[in-house]
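Heads up, the chain below is alone and in the form predicted on its own; it's given as structure tokens.
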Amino acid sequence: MTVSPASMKIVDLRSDTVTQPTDEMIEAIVQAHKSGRLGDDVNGEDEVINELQEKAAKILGKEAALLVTSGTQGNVIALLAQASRGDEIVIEERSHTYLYEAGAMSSLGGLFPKPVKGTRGYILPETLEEAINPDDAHLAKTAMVVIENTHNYAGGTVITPNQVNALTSVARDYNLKIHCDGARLFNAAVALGIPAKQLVEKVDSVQICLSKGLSAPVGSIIAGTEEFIHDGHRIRKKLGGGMRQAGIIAAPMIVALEKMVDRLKDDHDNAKLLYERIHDIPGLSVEKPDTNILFLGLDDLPFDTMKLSEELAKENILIYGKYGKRARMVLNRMVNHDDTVRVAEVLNKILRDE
């Protein structure tokens, strides 16, 4: 019996943001509501949020942490809390904070981004040093450097502790703050087999997203010194991020931190499986993934991502069609081993037929 594509499971590879909360997370929300521990978070009265923030700070090896609504909000708060209007921020040219946060650092903070070319998403120490402006009245003051780990647009690439520490060393020599956009920091930690705090030990601030691979329905965390979090709390309020009984958000985030980190390896394994089954397609360019993200290079094929996304959609496989000649596929908790095999089979059928 032949199964028609319309009756097959939808395999959503657009992002790991498509992950649905687990049953345990939903139950945690219910229990938080029943517990009597909810309160006004603006006043620090929500005990569930306080528990989450203490747990996250400990996991990240920082003095304090703060619940924020999203990774973008967390990154913006980190920049606004540590740099002044007119300051320059050194940032990798393909980073999320530069390309995909609606120009927030400039429009909200008056900060001037200086994009530099990285190597697999990593700003080399010598590149950072060359980008720092001298103390000259004609030039913006270089105040910060931002790293992204894992680096989305470079293909989910991992930045190691030694690489982070080398950049931090240069930053300290020039009195720069260093922020880590760690939306997928736990993917990097799992790939390297180390605690997440080792990746951010030397940075001034870090943002982690819990609604991607960790499957919480909403929310991110920023962490750093107590002074940074104190300032960040005020900026969060300015941005409309002050929340009330938001322990119902924090409860599934606690589950995410406690139960969902180790399973990220499944996504990494499926990404490698997909790579192994498609990398030899003639004309296709694809790097072996570090974590859960693959970019397929289509330059030597009669496809752009829009056409490929349309063909895959006929087989109930979803990707974004907006990356030109680079097709992104993000493995996530909703995509299992058998789904991955099916995606590989469909890709082989579509691309080899061309």
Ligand SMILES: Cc1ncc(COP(=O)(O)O)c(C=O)c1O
Contents of the next structure:
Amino acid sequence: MTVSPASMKIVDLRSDTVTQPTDEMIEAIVQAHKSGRLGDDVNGEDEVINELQEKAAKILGKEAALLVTSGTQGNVIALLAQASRGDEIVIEERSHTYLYEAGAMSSLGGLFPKPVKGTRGYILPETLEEAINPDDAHLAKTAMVVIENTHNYAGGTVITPNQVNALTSVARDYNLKIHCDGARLFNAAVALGIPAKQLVEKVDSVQICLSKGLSAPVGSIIAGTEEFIHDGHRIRKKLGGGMRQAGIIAAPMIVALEKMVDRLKDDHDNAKLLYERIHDIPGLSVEKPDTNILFLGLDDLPFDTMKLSEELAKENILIYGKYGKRARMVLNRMVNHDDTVRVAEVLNKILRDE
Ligand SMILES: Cc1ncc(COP(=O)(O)O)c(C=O)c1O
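Form predicted in complex with the ligand, following the form predicted on its own:
In what comes next, the whole complex appears, and the chain from above leads the way.
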């Protein structure tokens, strides 16, 4: 890969997972240690983790919450805790839990995904209703539905509380559990200008990632009823997720929850700025972003994402060279307004020149 001189800042748009922890987060780790509040979390003795879990449960409007190592671990725990081997899980066909979690629900839980088409990542209530199997011994029992908010692959799209509630009402009619993969739930909340708990009021379980736009170095949370968290705890242990003085992880997660949510708007503003400056490039197909993710459709251009990523890398701009003819750009805290303007200029240069 050819890159420009080292003096040019690297603008990393591969994901919001590339965000580095803030100084305040590092200080919070040091303070957690100095204060003597760290302990063995397998025995429930880490006070920083206990504080994080209580805070997260409150923010999400749920009875209880549990620290987990990653979004993937949180999603698989939620599924394994609420469905049994052989059960069917209705899931949007481009969702992360279906496509990008290494088949965990099937390999670890014996669960059978039933992918369905969404509209901007949202499973319409009638689509869910059609997907639910009747009670027939030939068929798997439909036990759960998974939603993703925001929806990554649909382009960081937001699902509103009304949409969530409409789906939940079908789930209730058929006795299904509903899990929300809220890896970027706070992006949705900030975009809608509402508290995050309104987006998950009716769902049984939710997973949030604090290591994405919120910039904590590691860690996710799952939340739901006391009973769900009790069961989830055992599954986390089985998956090797029982940690010890993990208050050093929880301390920056508390900073993320308290201090980093409102600034997600900057990432959304930069995503919109980028959209405004590139959407009229001939042959490029791009939707106005709801949040911090843009997908550039390259079908009518002589580029695939690999070639585009190589061209951008020459200008120290990073994107993943996967996703075929759809190039993903994820605005994040490490990319400021001026960087965004530069990315727009470079894209105009590369894509208009062909
Ligand atoms: C929508 C969504 N869900 C879940 C995850 C999984 O999170 P993790 O990478 O922490 O396992 C991701 C990660 O990018 C994601 O984008």
